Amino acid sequence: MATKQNGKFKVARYGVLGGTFDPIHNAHLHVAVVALEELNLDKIIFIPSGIPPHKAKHEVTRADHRLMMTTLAINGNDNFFVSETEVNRAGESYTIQTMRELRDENFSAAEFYFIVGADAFTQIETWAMYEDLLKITKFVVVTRTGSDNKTLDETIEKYKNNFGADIYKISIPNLEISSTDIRSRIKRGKNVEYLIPAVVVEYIRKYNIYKN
């Protein structure tokens, strides 16, 4: 989608952070404020997964209760929005179909840049059609701030090579937060405020979720 500004046409410009989110916590939301202000974004698309290829073993969260949890963690910001692709979508979801949907559905005009943890993205490989993936998204690498990146550095420098890949990095300060954690920590009954959005915990309260 382009826009018009001071007479010219901008190509808009937009992160896209998928994952599961069972649930949605504040580091997640960290760094989609930090990428939207690092790279100049125009929006950030959260993009709940429907039926992960990767945790197709583990028994995931309903995706209606995902995607309302991730809306209203967001609901406020009007720099993030909430996409349903991937939970509308039958079957396994892979993030190159979901990549090329979003560039065919009214964004033909719009940037995409693809927002991943370091550690997922030295496993690119193992993610279908990592090769056209590569060559039709930006790749947003997220590290920690003071880890060692020499693997990760070798790994960009070698798909920008190979495939001129745009990938770029952005730094976070170290927020061990996770969900498997949030998860076992409400089903042990202990305090999960501040690890997650207080709009987030009424709703998990309200429908029970992670008690079993």
The other form holds:
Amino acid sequence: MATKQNGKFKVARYGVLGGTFDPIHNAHLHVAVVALEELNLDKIIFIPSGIPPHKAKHEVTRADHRLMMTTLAINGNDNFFVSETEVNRAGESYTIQTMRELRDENFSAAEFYFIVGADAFTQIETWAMYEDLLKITKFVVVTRTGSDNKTLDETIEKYKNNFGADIYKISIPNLEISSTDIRSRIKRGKNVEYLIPAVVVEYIRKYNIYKN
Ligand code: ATP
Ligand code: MG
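Beyond the form predicted alone, can we have the form predicted in complex with adenosine-5'-triphosphate?
Every component of the complex follows; first up is the chain already shown.
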């Protein structure tokens, strides 16, 4: 919502963090707080994917579980919100649809910053209508272990030059946490405490997720 401040209208600045969140982990949460702080955003909207086009081939945990784990993880942070839009969408879901939907719902009252890890950003050419996406959405790219900084900088420059894209890069401490590693640890009966929020550990135990 645009709000009036000192007699002027202020356009709201919303960060959008999309992901499979299978499960959500502490690096996702830290990425969100740093983006909020560095770009002076008003809130972060976490959007768990429905059927992820990139991951459709391997098994992804039921959307209701991923949505619930995300909701539990952000509970208590007044700047964090969860959107069910992708989970509720029939068929495959694409970021371009989500960003268009957010833009259309909010008219010009809000600006959206799509937050993405360097690994995902350097693969953006595999995303549906990525050129349009780069034109309509501001991006916040976050450094991630395993992603080469030079390649990242070159990629950012290329899209800025080719599409006039609005891209901000932020550096976070290297947190070598991934959902893949967490799933693997749980499967092997290893401890995942402090890699994911305690409420999420509890939820996974309760529903016996990632064991098989
Ligand atoms: P998976 O191993 O299943 O791919 P993931 O840990 O990469 O899981 P995703 O749900 O795929 O988690 O990621 C959502 C977004 O968060 C992506 O843009 C990803 O790059 C970013 N992200 C995830 N983990 C980190 C991390 N440790 N550092 C920086 N960015 C991250
Ligand atoms: Mg990933």
